[in-house]
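What follows is a single chain, given as structure tokens, in the form predicted alone.
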Amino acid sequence: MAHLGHVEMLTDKFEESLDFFTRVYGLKLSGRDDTSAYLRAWDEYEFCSLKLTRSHRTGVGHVAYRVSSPQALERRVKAIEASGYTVHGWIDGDLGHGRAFRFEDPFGHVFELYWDTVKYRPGGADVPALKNTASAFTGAAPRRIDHLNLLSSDVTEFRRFMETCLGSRVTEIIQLDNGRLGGCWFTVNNKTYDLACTEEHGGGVGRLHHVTYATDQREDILRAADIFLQNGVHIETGPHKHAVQGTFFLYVWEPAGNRVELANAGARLILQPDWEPVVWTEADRRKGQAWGLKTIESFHTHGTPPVGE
């Protein structure tokens, strides 16, 4: 596995969502087809990291990881086929990448793995001033996709899925007093995490909690808060600092109701090859976030699509 590649987000307010992600959030439009817009952050080498798709509902369409080689893709596919999890098989790809192998976790989230990708080639005003950056930038200007958070009714089973099918490592967990896992954070490289799974408390199945892009520094997030305020965007919580993973965060809802985050992890990387997961207890979590901000109720219950859709 190389890295988290892209997330397909579903929206029932396509034009409003597209305006938010380009004009306000600061992603760039790489291309469009009949149903989707392909978006990327300013320093990403691939054609897209967010595939925004017109739909009758909200939430996540699929989660995509790029592998490190064609041979690695073959190895992963064999492991997934032998895992017993639901397999969808090969698809031809889209504007952003070539053929991909799709499969599903026990809670309805669809994943895909791919190797062949379309690299972004800037032109015109998008050509960067520095050759070692991928393109120019505007707006809140997130640099790259960082992670996403999925909801499930059994985080322990989701952990088995991630370790079996993606070969992910666990970096931090929340251990509940009743013996269940309340949350689990995964990585496939030396980032602290690229995917989190937390326990579903809103009564839904296979839902999205949030998608996150990374900024260069904390000050970018403070500036983004003013940009969101100026544009009437619902700020759910933050800016503040998480206890788990230590990221500086800001959560907002885009026009269709999908939760998105801007985050800054500073210089924190997992370089230790024999890393042991950090364990957070219920007592730890009752203290709130790193500097004492209590987690608001909607953060535990809001996900997309809304329950009942």
Contents of the next structure:
4 protein chains.
Amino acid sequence: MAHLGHVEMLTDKFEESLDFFTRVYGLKLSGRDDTSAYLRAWDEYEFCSLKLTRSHRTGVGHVAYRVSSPQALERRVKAIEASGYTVHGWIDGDLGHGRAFRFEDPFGHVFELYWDTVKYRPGGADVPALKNTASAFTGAAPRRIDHLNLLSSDVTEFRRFMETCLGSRVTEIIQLDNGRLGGCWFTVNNKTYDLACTEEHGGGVGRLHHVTYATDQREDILRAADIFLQNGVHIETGPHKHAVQGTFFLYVWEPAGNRVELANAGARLILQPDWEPVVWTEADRRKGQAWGLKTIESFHTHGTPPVGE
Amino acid sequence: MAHLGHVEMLTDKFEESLDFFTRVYGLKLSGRDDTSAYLRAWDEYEFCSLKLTRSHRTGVGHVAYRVSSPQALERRVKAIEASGYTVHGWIDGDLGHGRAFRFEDPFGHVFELYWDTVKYRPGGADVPALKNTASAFTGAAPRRIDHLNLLSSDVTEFRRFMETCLGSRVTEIIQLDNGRLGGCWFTVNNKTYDLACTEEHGGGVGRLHHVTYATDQREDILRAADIFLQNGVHIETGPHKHAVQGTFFLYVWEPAGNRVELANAGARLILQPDWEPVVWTEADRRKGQAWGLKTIESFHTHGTPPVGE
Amino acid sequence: MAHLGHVEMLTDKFEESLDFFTRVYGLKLSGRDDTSAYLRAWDEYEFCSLKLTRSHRTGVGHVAYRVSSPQALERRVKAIEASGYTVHGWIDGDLGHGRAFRFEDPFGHVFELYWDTVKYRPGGADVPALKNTASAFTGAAPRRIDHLNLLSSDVTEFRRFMETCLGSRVTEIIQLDNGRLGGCWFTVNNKTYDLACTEEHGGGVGRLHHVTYATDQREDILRAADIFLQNGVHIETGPHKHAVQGTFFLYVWEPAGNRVELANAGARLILQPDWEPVVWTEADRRKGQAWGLKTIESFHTHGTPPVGE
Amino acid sequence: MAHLGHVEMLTDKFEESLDFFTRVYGLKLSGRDDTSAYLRAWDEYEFCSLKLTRSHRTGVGHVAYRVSSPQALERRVKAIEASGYTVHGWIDGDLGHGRAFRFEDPFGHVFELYWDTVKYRPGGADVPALKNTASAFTGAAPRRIDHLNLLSSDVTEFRRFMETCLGSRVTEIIQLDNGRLGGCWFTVNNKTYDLACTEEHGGGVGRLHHVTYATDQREDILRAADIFLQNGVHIETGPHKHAVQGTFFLYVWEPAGNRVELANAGARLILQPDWEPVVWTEADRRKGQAWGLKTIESFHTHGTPPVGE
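Shown: the form predicted alone; wanted: the form predicted together with another copy of the chain:
Below: every chain and molecule of the assembly, starting with the one above.
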């Protein structure tokens, strides 16, 4: 498995969401089809890391990982087919990539694995000044997609799904006093995490907690906070530093209500091959975020789609 | 192969070098034996990333990579033994790790592969406030070892060595007009590089160009520049941004003359499985560093040990 | 009036407070006498900007401004004597400055004006590398004292005191719905403020809300947050950005309970000669801090000394 | 004297210059008349800090300071009229300010003093989110005009002019071995400098060395460097830190060749009323900039207009 490839985000305010992501958040539009806009950050080699899709609801359409080779894709597909998890099978792909294998976790989130991708080819003013970057630097905060956070009613089961189907490593967990997992952070490479799952408290199914892009510096996030403020974006919490994973963060809600994060991990990577998952207890969590910020209530309850819709 | 583990740096001014690395540069002393001091950055899980060894000369003693499993070590050793490159064989290890396999590139640089390592166990005031970090945060710039740069008279041959013996990927190269490689950047994981090799211009053999630690933010490097200035450290060049690899850099000479860098890559990683090496031509290089700084002359000639010693 | 000179802070945990300010917060010790330690930041030209005094209680001993000339001192003294406010008269000074004129606001805070000062003369390792700075750069966050915040039961009356006795300009105010001033920010130079007064809600008299040092960059504050965390310092709130004055802030409590801030104003100055005070209403304030952080409850109630002691 | 108000910059590539300042450098257009565009940074209260004027040549049209009161203007005018320096007399003003008094230094630079100004009134999308800022935050680097640098063949004589006509304080000087001043830095407020004069080496008359805007953070300058690179702007030197004044800097040439700087002074201010000018000798200057960068040759020779035009 190579890396998280893209997330399909559903919006019931398509034009407002698209305006937010391109004009305020700082993604670039690669292309559009009937239902979706294909977006990417300035230094992403693929055509699309965020597929923004017009829908009657919000939340996540699907989550896609790019595998590390055609052979790896075959091996993964066999493992998934043998796993007993729900399989959707092969799809043809879209503007952003070729054929892909679809399957589903027990909580209703759809996943996709693919090898054939569409590489972004910059032209005109989007040709980068430095040939080792993917397109023109714009000054925008997001450099590349970093991770997403899903909600599930059984994080332990979700962990089994991720280990079985994606071969993900677990880097950190929240161990609740009642024996359940409160949260689990996964990675398929040296990033500290590319997907997190936290416990669903609102009775929702298949919900999204947030999608995150990485910035080069923490200062990019502080500057983005002022840009969000100026543009009337709802800033939910931050900037602050998570205790879990140590990430410097800022959470906002895009116009349709999906939570979007900007994050910076500094130089932190998980290079250690025998890394043992870090275990956070409820007692640890009561200390708040790294610098003491109490987690805002909506962070525990708000997901998309909202429960009841 | 998991990651670059440590570099043994030789110094003929041991006490001054040790003072520099601990008091000014910001590494921590894990332990000492008769010949060496074992140093690490604040967020490194191993006992040692820089083994500073008293010697009659400067330069690099050896370069060590940690493999990803005991099985991987066996496979690597077989490949190296079959390669025809000079093999030193197994050593017992030192304060920082267990048995290791030693071999040598055609230019006199000694390499070491190991699995058994000594994990650093913080105690007392060095226990970190956050359990997902390796030891107490001190405010010092270096977070973890990042890479080193070796010199060789034939970079193409060095590349063959790295691909054969370490299985490294090449991420960027300098292609000279005369058909030779001017430089080559390697990685065994998702970091953009963990070792670089540039052409030896001074007639030296087995020389070191520099060793580098990663900082969390570019600001850490700017602050370090003022600390180096205040402590009378020779600042050779920077802070500036490399065109190759896009790294924000600062180069200084430690008291014995070994070049040491602080660098920040921002959020840049090589996650793409089918990454094609970026090729820089001499025409590209004539533009200078990313923001136009002309590369200082000593950067092309100074290595350790100095030629003639 | 030239600038805020120093604040005398009282502590009933003198050794712990001194350890905090020198080892953790990053001030330098200029000297000590029987009751006090004289501290300064690395780029302050005077001997002392924080006089830390052993006491049976916490809070502020006195607040001192340096005037812009001996003649200005005479004029100010005349104005104060004519004002009807309580005058203590001339004192001889201390290790940090010469004779000074003492007086008092209606809420029990003692003020001091002085011209004759003791300039810090760096020697040995404290000689700065750059001759336009006051002493050796250490990497510590505080560069110079910035401001302090006092509490009073009648901010309007406090404003009259500041305008009459110090000739301060008002740059921003909080206008409560009940017609009272909730807070008032003052300056005697081009800084956006050097003293703030907010309404006392706890029934205390002559209390201190906080003392603040300025950092060069916002990043210095983020790094300091990790240093505070590592050293077990109580982080009350932040890092975040104030709506009022736009200052990036971090508040901690030193061991005796006095609130101490690190702040960064960026390039913001009040250069405009006909600046009109910015008026913040209760409706404005309900939006929270600049990026939406709700002001923590203790920020409204905690002052030193605690009420009842 | 309140502060540097605006600089009139001449350009023989008006459209390209205007595009650079608005699209790349980050100023906002307040208005235009037949010959000029009136530009300002996002947090400037006046209508104009850079008057960009179509001309047959480059360089500076005039330099304008706002006085601190109508009375101060009268006093200044009397002092100037008594000084013997060339007086142009009163002009009516332009889109950016009311009547102003014009005079000239012995080297052909025209100065203007004014009290009546046009305050910028933001409307629509330019209304700032925070009422203590002048207009909408855009993310652009420049927050306010900081200073300019003029060239003269006799810096000592220029110093006499500035002290006589503007009442400026001298904060730092370069003292050449031959007894002449190599450079002199002036301020009328607590900024460390608002105007610098360095020795003309190219035989030019009345030339401009550069105009500078202040950024909130050093990171804004690093990000701007990448934006300049991407937009093909000629980056002359930097980012680096000046030894003189300690300013973090980046110099570029706008399309017509005028040198423009972005700078950050951190928290440095000159609050000390009895500040003694810092004296830099040629020996000091041979150390290069603060972190050792050798000053690029063009920095000593390039001014606008170019000599011979």
